[in-house]
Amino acid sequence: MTEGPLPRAEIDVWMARLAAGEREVFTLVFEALWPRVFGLCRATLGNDADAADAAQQAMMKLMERAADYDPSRAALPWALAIAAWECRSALRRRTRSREVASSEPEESASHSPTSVDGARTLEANDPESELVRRDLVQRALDAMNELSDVDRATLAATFFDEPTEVVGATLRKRRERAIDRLRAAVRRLYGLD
């Protein structure tokens, strides 16, 4: 395994790489990407054991698919994509069994926890709250889809402590230019002000 985090640098040539059909980079591209992948599913998914199987899914779709990766982007990016689909698809799984399998009939909402002031709170394990959860996850994903590999790759940078190669205040610059773009696609898709 390797130490630390990987420059995207070097997984873009690993990935071109494998691309172009050099297995012997198989493992190397996959030691690079795993953490991040995993990374992506638990925080999007909520729990070690669906995030673990979100994120075999999406290995195995990427190195099913390397040849189809376009070495002229970045690998990171797109990585986490598939990775983003296979989170997406284990969500809608996870509400379609919870359906099927809810056979009792909803709480009363004068039983739902209230606050203070009677608004509804929202507790850690109640479906509503997951579902909630999820949804702005998806709306998450759908916008982040939207922006450039160079608005996604400040933004990674960002949220998960990626090493980038621009620091201070272009990186500054860069990550509220990235942000202002995200809430202009938020907006653009869901019609929120």
The other form holds:
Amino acid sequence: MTEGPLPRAEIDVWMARLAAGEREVFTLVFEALWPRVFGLCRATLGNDADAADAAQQAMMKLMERAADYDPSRAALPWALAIAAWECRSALRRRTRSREVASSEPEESASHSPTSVDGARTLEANDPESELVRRDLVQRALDAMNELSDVDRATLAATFFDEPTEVVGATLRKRRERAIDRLRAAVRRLYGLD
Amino acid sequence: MASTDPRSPFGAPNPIEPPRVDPDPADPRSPVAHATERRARRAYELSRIRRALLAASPVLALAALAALVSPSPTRVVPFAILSFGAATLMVWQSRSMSRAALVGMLAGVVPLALSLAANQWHACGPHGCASHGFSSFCAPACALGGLVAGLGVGVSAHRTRASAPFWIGASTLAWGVGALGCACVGAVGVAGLAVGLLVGVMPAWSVRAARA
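Can you return the structure of this protein in the form predicted together with the partner chain rather than the form predicted alone?
To see the whole picture, the full complex is given below, headed by that same chain.
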């Protein structure tokens, strides 16, 4: 991946200029956001093909909403929130299609005993641990969406090595608070830590 | 099948040339990223066009009102198309031009309202006015409205230290919207509106030019 340290303040400025209608910064914004959005989708969906689809959708949505971007807000958490939503939708679609696919062999198995092997093969391609992992990722994204931009940016700095405006003790305090709030959000949403 | 490899005349892969590696799709220079950028750019422009059409729709409402009140609705049509097109173009172009469109639209309402009011009271039309002695009232109403609109555009542009395109765009739109009402008076009304607008804009423009 070609992700370098992200010039966050520059992205804010470029995004504000794009929102104001300056087309010449379009490529700069795209090149700054694409690796991050793709990285998030790849981490969420687990493979490049699904990640590419979700990242494409996310970038389309981002650019559709670019004119509505509020320059007083940080651009990266805003963009990643949109991307996270798209990744979650893709995840949901995939889970749903798997459920349909897995229910079909079961149905046919009840009618025909010869298709039991087919159902077994499907189970082997869809390990439980993968589903659990994706479920956890989805829950984490849900909880992240409950947080403020500052908290999201702090957690992004913590878990994705994003540069932040603050360092040292301030960052540590923010991180502690953000993690507390994330924990509270998870508890509120799912009743567990 | 080494002999079919086009890279080497000796039938073996050229050891100097590195094997082709597909770029990481996360790389902004990858084919996926390129295709996405094109689609995203299109989405950006289409979204701006949709917003612009929506933002310019009040012009259509004003045109419909003018056509309803005007004795010659067909004269309103070209100015409606012009104003709607100009407003859409301005909002689509940039945020500063969107502000110019708003200023122009609001400023243009003044001559539009004055001309329509004058038209109603004195039944001025393309063939003159119904009441004797008031036939020359409509054109001055347009000129007066233009003057007020011009002053409005000038003050607004001066306060925000707007660029030349802002002045031109806002003035053009103010003229177009005002002309929706003044069109029924004829060329004199539209010309009077333009003169009033120019005179109104001139003081603030002169200050700007002097500062520059």
